[in-house]
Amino acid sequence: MLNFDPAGLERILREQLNRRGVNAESIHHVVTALLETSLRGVDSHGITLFPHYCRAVDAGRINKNPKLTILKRHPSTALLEADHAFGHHAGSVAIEVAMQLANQTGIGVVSVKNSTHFGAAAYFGLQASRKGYIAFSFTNADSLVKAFGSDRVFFGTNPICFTVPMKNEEPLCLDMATSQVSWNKVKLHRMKKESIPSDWGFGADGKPTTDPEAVKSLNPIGQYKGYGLGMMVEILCSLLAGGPFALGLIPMFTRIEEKRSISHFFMVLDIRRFRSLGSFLNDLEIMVQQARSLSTLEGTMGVMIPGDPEKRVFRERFLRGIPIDEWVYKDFLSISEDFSKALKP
């Protein structure tokens, strides 16, 4: 296992996007999002995606210099045209607009159309919660999750992210797919040639499989519950924005020259419209302390709250670097040999 030095890697990531003519704001959000996500241990949505993003830019799928436009704006809502920008850029603009709206009315809801893959939903919610807001972040995705009761896919992994500010630490952060795992996680096991748990995915016959190469669809969490949550996210994202939905979305890793028109949904709540921020944070701290102090089952790491595992990994990786598999490292080198300079000694 190799390790990238975060500072050295950041410089080269920026250089590679700059050489491709990507605008400065997109570069900032793409690089910041990927590094933060990998440092938090969410490898499926972190730096491993960078070579794919470069190919998508080169193929013309991602707009290097988009014109992001607010098509509709009302006291609490807005519709953002992303112009096929990097999703990290479009989502960051949207969450900022949502905070502005929440400042005015207590709630801000922004729908985004014609975007691209935005990485980890947590990146956007954390931006808002670090400033004292409760935030929700959703996106639709290409059809990879088996519909409950069928042997066919319909909805995507359609993640749900919920973030809340905390008193003396990084925000509480629940960021989960509505499938048992993300497709990128299955892809990682394919590359490593490792078997997967039998509850991750299904083969072409709609039956569970432990062979990552045979996976054709993913398992929704909680069976019909995950299927229902996936539909909820799809409605809030694609139907509100007027974008393509479910089977109408272009796959992420194929037909890379075609634009995907991904849709996102963001909602921000101003806690101060309900009570003082200080008293809210004090009560949340008490709740969290009580949960974390519950008796621990043998063989477990104890009771945690959403985001605790990522906080632990962040502290470790910030010092030791971001681990990278050999096959992923080769993918980086196929983009540029300069990435060899970012390895920790």
The other form holds:
Number of protein chains: 2
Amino acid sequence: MLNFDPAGLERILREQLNRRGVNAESIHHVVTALLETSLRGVDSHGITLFPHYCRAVDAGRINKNPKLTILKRHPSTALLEADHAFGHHAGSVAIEVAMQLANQTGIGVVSVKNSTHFGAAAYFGLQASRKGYIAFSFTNADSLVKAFGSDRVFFGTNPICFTVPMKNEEPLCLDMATSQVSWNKVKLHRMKKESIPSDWGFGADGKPTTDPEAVKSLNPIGQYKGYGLGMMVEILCSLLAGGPFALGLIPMFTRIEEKRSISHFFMVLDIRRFRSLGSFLNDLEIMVQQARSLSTLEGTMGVMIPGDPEKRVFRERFLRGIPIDEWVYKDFLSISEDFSKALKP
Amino acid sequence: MLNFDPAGLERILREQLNRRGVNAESIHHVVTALLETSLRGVDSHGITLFPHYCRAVDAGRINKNPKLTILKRHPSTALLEADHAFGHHAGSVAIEVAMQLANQTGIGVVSVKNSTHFGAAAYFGLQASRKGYIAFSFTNADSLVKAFGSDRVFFGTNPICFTVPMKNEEPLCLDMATSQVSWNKVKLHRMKKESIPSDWGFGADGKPTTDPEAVKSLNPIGQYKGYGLGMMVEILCSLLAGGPFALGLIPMFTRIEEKRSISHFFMVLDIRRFRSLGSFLNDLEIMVQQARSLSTLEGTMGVMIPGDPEKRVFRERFLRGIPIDEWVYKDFLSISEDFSKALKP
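What about the form predicted together with another copy of the chain, after the form predicted on its own?
Next comes the full complex, this chain leading.
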């Protein structure tokens, strides 16, 4: 297995974006987000995406020097025009504004329009929750999930990300697609030529399939419930921001020269408006301890808290590096031979 | 099948609460909420619960004359002490305060502590969305859902309710337990002595069962995802309000003389802070029309929008009355023989 050394990789990632004329703030957020996400083990939204992002910059989809502008600002809300910036950058500006609003009134909501793919939603929520806030981060995404009652796709995997500060620990972090699995998991099984469980996706006829090559749509969690949650995220993102929605969204990996105008939604809540942060954190610690010490179901790893798997992987990868598949490594080399220098010996 | 006439039933419901010395505002909200919920077809949270509520008033769990007090108020947030009022009453006060806050700052969040069962979450969200706001209504509930990775229950069915105004229609209304099905559905199959699908619940060993009598815990939607969403709702409700949580919550149908101190969370968002209400409603109408006209999957009723099934049932029941099972009717008679007068001929 190949492994990237995080420090060496970081230098080359920065260099590649710098060479393309990407502004310093975007570079900071893209590189930090991708490395953090990969170190947390979320490979689908980590460094794997870097070669794609470079191609999207080269094709003109992602704006190298965007002018981020707050179009509307009220005591607790703001609308941010992202000017097709890297989503990682736009989202970071938005969560920062949301925290400022929450400082003033107790809660801040920022809607973002004309953005691009923002990577892992957790990157933004964690920024706020490390500072003591509860945060929500949503985005709309490619139409890949089957509409309940139809044989066709409609909404994207529209993720829900909810983060909460914890005592002496990285924040609790629920970051989940509203589909049973992500499209990436299906792709991985295609690559490995392995069959998939029958509840992951559907074929062209809208019926369950175990053949990853046949999958045309993903299965929403809890049937109509996941479809409804996907709609909730779509409404909070694109309908509030006034961006394109559902089937109107340009897919991530095709028509790469076209701008996607993705919409995001961020909300930040100041716990101290309701009770002292200390008593909240104490109660959360008690609840988490109770959950973690429930009797374990045979054949499972026991009860975890959202974010626990990522905390474990982080410790491991921080020491041993970020493992990458052969085909991902080749994709990196297609961008620059320099990436070979970031491999761990 | 027995049918209650809504108008006749309403009179007797009011009378029964009045006779018990329940205050006028509580009576208004309990009766309106239960009738509306039953007319919308959500039998598990409608009038069926009325005899139980009478017993809870008689036992002293529900406070007949509560003093609802705003303990903390900031520009966008409030903490409401419900003094063990009917949850329907406390929730209505809370959503009203949330709308006032949203009028001032664009968003309002109200946390409610020391409340009781509030019935269907939709009752509160609909109040706000009929007035043009996006609303969220959450509550914690009895520990009935299996913790992912354990054989034991931990969180309740902790519902997510999301409502959005629509043009020329009742609001879009997603009101869902974070478990695959509600406990009530399992109980119904017990009554009918019918087996259940294997993804509804688990036996004492934490393994799936098709025998409703053997079910000891419910299945969260999307496995760890529904467990995570249940935790999200628990944190927003009890941890923010400082109320009892998870296994610490007294069950609904036992120890009826004890106060439960349920916690709720309401959030109201003013769409007009982001874009004109008209353009939002137009886009939503387009999206909804696109979804409703997707090709139908064979053997299904086609694509619906959250709340569509309830809108259909409402029209039907408004004309024909509210159907009730024989055992529910008997429960009503155990409270008062008067209920026989509310039956449709």
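We call the rigid core whatever largest set of C-alpha positions still superposes within 1.5 Å between the two forms. Positions refer to the first chain, counted from 1. Quick caveat, the model's predicted, so the values are computed rather than measured.
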Does M191 shift between the two forms by 2 angstroms or more at the C-alpha, the core having been superposed? yes
